[in-house]
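Take a look at this one chain, the form predicted on its own, written out in structure tokens.
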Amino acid sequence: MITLRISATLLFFGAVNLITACGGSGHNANENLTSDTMPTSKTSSVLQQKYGNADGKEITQYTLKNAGGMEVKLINYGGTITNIMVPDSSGNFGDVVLGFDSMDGYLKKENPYFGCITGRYANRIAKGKFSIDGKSYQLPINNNGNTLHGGINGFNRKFWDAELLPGDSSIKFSYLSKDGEEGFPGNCKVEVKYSLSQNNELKIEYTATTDKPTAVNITNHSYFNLSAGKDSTILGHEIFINADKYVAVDNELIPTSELLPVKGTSMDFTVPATIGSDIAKVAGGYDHTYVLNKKSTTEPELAVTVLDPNSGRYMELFTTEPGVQFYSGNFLDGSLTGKNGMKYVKNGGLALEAQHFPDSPNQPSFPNTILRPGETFNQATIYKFSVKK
């Protein structure tokens, strides 16, 4: 059997309590809970509470929780990661992922896929189309002309069940994507586990398989902001990215197949630098793939680490994906209310989309994201928090 590799995000967790609540829309995970559940460890435990609904289904919201007080809460809409609550240098917790206080939240139009997984294709596919074996297809229309993150209505947007899997601090999420949904051809089954560690790494690994050929290329869409609220935007945060070269896109942001050097460019980040110093210099701000560099296609390797030097709270990213989509918040434009009533502004939040290239199907220089029936998609990232004083 041949494995087609792509990224996933790891959460280590250690073993799993099973705790159901009756709590309503947006009530705290650790409301109205009853403990009829599975047992398994008093340093860790994955809380379950209803957290509304959608088109007349119940969503669920999970909470995985390590010995050290991390927190990080998913929903099975979307497999929409809400909340990662973690410690500053000083130990106070805060929430560093952007998103809603409630359902009603995700639910709306102009959600700009908070927290989500985004399939079937991740990031643009040129005008919706490309061809497989001489076969040509024509996917969803929904951002300038190109299709983005899978079409209208994507992974983000569909129901996931949920697993709790005794023995260990995770939950998988899974979902089949039927031949024909967005344009894409193929039965898809996907699967997408998330784990917690005792040492505050968030993993999570994907896989999936067709019984047709179609393109796949899937990751996680968390907006990230490391003070936890406390500064506006990220401008400040100081990002290192392990990339010589960047995917080089037209003003559309489909890729014009060429791999450009970072050095002495406003795109270089292979030395520790603050986002804000160089963001001017860059049309409509950084929206770019960045080509890794790597030495192993299996092996999660480090990619990207994040400082808020006010919070000292640090992040780094692991993954076994060729790139990594670096996305500084540019369309966010403070029209958009958030957690606690909070205004989301442009550059108020960075996402790290561990993936293969925009357009790959299209683009025959780039690393292969056709998967075929026999084969399996693979994909593991890791997102590791700790702080620097």
Contents of the next structure:
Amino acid sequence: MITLRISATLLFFGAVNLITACGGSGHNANENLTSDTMPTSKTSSVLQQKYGNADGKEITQYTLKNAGGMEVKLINYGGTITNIMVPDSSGNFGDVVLGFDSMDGYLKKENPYFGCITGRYANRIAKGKFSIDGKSYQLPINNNGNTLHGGINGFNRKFWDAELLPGDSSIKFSYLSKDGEEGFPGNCKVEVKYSLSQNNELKIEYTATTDKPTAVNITNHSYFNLSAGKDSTILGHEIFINADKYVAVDNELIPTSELLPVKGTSMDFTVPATIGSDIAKVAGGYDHTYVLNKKSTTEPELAVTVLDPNSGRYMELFTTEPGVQFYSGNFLDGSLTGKNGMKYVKNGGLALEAQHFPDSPNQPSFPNTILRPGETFNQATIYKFSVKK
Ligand code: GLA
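Let's see the other form, the form predicted together with ligand GLA, since the form predicted on its own is already up.
And the full complex, kicking off with our chain again.
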């Protein structure tokens, strides 16, 4: 039952406890073990090991692994992706996400949302105010007079329950955001499932339900640099964004309500272009929601591709969401020391946050982000990795 490949994983991580019972049902991921592996199918496994502590609670790191050797590591603090190991065009594996070497980094207040789940409302709500059915709500202000990423203690700062799932290498994180948390109405139950396929696809599926009408916009905030530490910036990456329009914003990055055409501007990535080619013409750099060209709201569709021409690593993003925030790491300034002592400089990584539009609760013309009792918020996003020679 324990395959050779899994044995290799075990050797790599040293002293281990094996879980041999691995049938069809889910497995409680929070057992008090130093390190253990659950084979989730003949070709996949999930390894778990102690990662650190936060607020007196033990933090566990989970490693999803497929037969080709791709690995995705996650922690139950913020439901955060800490590492994604994928090969370049010569077969050399490298870690393509920004982050820290240990728990301390993720706890820092300067942590710029590396790899985490953002919510209850990802991106900005103007002045932290909105109203539903005539009732007004005030959220904590944490970004130039506005609320960013769900407030001061958003989903990125929470402990998530973890459950290992059978089948593809996958894990489900669950969190109950209580009525009034960070000013939001309603008990909001959130589940986020991360699955790694044999085709090097990392799929993230989100659901949320509530017992009072509330505002919901949930995404993942991974920063990618497909060079895996070889290039300090992503300015040489080529990006394609399947969007003819973007959400215009004011100088606080709050939408003006206009959806502007990209054609003929530095915002146009309908034909793949190097990120650095026009970035100097965009005030502050790219930090905009693109309005995706879509046919379906239930099937993930191709939204973005990114190529690092040097390593050959290629990433495709598919999503059910109406928008994707393309953030070119403009606020990174070299002051953060990340993995392997690396200083994360301006444009050191790019985030592609599949989401609804910023400030939608205050923008009647934007797709709805108000979730009501009896409804389920669903979003699915896939990051698929391959190489182009
Ligand atoms: C999002 C925002 C950016 C920035 C980052 C976090 O991508 O749009 O402006 O706040 O989060 O640093």
